[in-house]
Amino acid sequence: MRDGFDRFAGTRSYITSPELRHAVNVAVALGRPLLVKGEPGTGKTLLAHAVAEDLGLELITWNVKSTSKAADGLYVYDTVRRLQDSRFGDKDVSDIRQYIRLGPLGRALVAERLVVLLIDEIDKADLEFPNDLLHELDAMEFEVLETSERHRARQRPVVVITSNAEKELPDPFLRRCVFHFIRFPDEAQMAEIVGVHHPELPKKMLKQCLERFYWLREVPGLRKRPSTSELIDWIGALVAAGLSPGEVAGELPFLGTLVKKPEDVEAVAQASGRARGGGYR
């Protein structure tokens, strides 16, 4: 383990599997980015928040978009602002450094102390985006071309990269990462997660909610299966309405908190009709 770095053990609000904890600690020990994949709602993004919270580190977030460029993660040279300053003549525009704005990766590399860097949903960008990060993630350094200043990280940041598997990532990029696939929680782990958010929920109600939730996720033809966060919201709605376990067993109240596509609502209605005679499982 890296000197001065405590092992990640999870937090009270973020329930982790032993395999995920090992993956985080292996990535830190090797000084490699941790690439995490998994279906939406499995806590990929929240992992970086949990690592930062557990270890008392600053979290820097880079939310990748379809228009994101790797270079912008390092820094942006604000030429428009410099041009405006030169036109109005109220500033010395010869010092280019005042027009250099560091991006998330740049800030992580120049940080005085160890930080956690989250590169969220890297597969939203174009195919060259991951390849354009190879040198910086390997060498942990970059150069500001406009000033010829070179910056090198004092400590390698803890890098967590998430992907929804929307695109295949290039092999050279994958070779530089420690990979972990976050599996969707089973009922036992999900009960722990729900317990964090709804600690007063009666056991009978919890059991019924989980039974209906996992039944719903297995409805044939469902295009978007409900995620953990949607389960938490659904249970919150049930509690606020004061519904009983029996009412949850008989129907699926507040279905709109769980299912978000019209065709999925129809699929659930059809599956419910078929299941009424003999239970939901």
The other form holds:
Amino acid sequence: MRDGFDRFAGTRSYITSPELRHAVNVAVALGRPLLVKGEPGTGKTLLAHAVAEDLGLELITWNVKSTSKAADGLYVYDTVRRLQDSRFGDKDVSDIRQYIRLGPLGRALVAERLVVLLIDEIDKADLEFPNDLLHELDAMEFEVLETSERHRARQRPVVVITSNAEKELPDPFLRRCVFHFIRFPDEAQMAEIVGVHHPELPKKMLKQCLERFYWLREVPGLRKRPSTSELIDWIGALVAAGLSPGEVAGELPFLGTLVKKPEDVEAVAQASGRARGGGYR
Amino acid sequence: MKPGGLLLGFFYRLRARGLKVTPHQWLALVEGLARGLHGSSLMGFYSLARCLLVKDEGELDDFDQAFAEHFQGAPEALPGLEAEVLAWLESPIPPYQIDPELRRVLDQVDVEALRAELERRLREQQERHDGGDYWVGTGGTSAFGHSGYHPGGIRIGGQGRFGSAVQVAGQRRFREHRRDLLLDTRQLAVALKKLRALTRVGPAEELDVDGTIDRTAREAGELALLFRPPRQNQLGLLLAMDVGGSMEPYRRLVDVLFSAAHGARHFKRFAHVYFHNCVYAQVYADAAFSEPIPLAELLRRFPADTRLVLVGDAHMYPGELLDRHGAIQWDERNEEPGLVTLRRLAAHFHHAAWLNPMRGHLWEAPSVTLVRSVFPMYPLSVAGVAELAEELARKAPRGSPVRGRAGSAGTRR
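Having displayed the form predicted alone, please output the structure of the form predicted together with the partner chain.
Up next: the whole complex, starting with the chain shown before.
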């Protein structure tokens, strides 16, 4: 791992802005969690992978669901297995520790080496979830109640938290985070990103695709605007079908990879009708 | 300028702009500066301050404007200011350089001195705020002192001349802001969480430890695992909202309530309907009143244990409640006075209440008094919603028609 402040420089497959790199480095230097927000498909989750890859650290992922509890992230005590094991007396159940299973946060805190912990989509969980994590993220320690063992992180793990802004996060939680909002990439940045995934793509085709893509994003009344990952899939489909730039300029082939709601397909049809100066079809 | 003075000015400017920057965050910035995380460049300082002080993308624009104002003296509002800030920061003269004054300040930040200064200022601010005169006359920094709300609308004339009267008036207004304007979706959602009735339903997948111990002991040590269904909220919420007319000023408030209730996933069922001023023979599925739902249909769709919350100012001409054909809407020809319809709702839903966005002192109006004779009324504020949620979560509501009948039967016997 590199020393000093400017540790994270982005990876070859993950293009970052200077501001995002700076935010990551500030979070690492201050030992604070990095909270990343942004439109879906702007690579919030991939950021943690890129940070881990670039710094050469292990990545531990915690996929938060609506039923996730903060305590489960630390550890789960498997009572049932212990009771089962105790039935016939053929196993030694006196050591509770073998029935304690660490969760992602717990593993990150007891890790021997520095790790990257990704807490993905924190806003999916219950309202109180972020608040329940405050102590562990602040003090970087926890206690296993059943064994009275205290674990304290040797090094503060690099914590990356993503949120889709489905729910507002509590203020005390936000205050402790380094915040970064990933803006939707502009055309130049996007060309770079697409170049990573489709290096063979001819320049003319790329330009045509991006033009259509950004036009599509601005279609009035669109409920779900297509994202980066959808653009990459779309170009993949175009390449596989061997279409030419001219064919992309007129129609929008494989529209289904970009626009997924029936209302949106309708909106696009109307807009492209207007763009051609006549009715659709 | 004293070291730190320039920086602290920025802190207060951000707060004046309405950003809820706290000393905690500010100290993090100071720590970052002391450790050189800004890389001795103003661009670095900008990006460091932004990621530590901003907590929501909605605040980014305010941050940028405050930054430009403070470090360049740019005009207050300019379209495309963000780009200008960036361009200005990246302009080649001097390239990634900082002006010597600021550089000296940033490089020689004495954390201890700054901390002391900050604490001193906070202490001072606290005292003055209690006195109430500081934030009366000083324009930009006047937002300082409480919970980070920028009271843009507070202007109290006469500066300090009114003495203690202004102090009292000032404090009062501040409290009102805390209760009403600080209301955000999250606070309301937390308040609404009290509205639940937990019952064990669904597949048995949770280990009942006490039951297991008990059964195992009865079986003389032969392990007998006992599972039970997890507890789940069985409560349904029906939100009926008054829209249009006198409710227009409260639209944002009602929107916040709606998104809080809509986002709360703990209800077994959540539905909403609209009405205007009072409920008559029908309610509407949409705010444009194009999809009517007859009242009988509504009562059929929602069982009596659904919690009904009506939201409205209940402020109208009393005839709209008391007269046949009293409805304000032209095409609404109600055969039954509105008040009778409201009583029918109250009789059907065992748990019903009214939320009023209007200030409490206006509740003496005749129409409001009439509505309050049918539904318990709560103010549409965090405290009010919390109180309502707690009340509606009860199994047997206080003063419910059911209990009232049982009581009167008892006296007759």
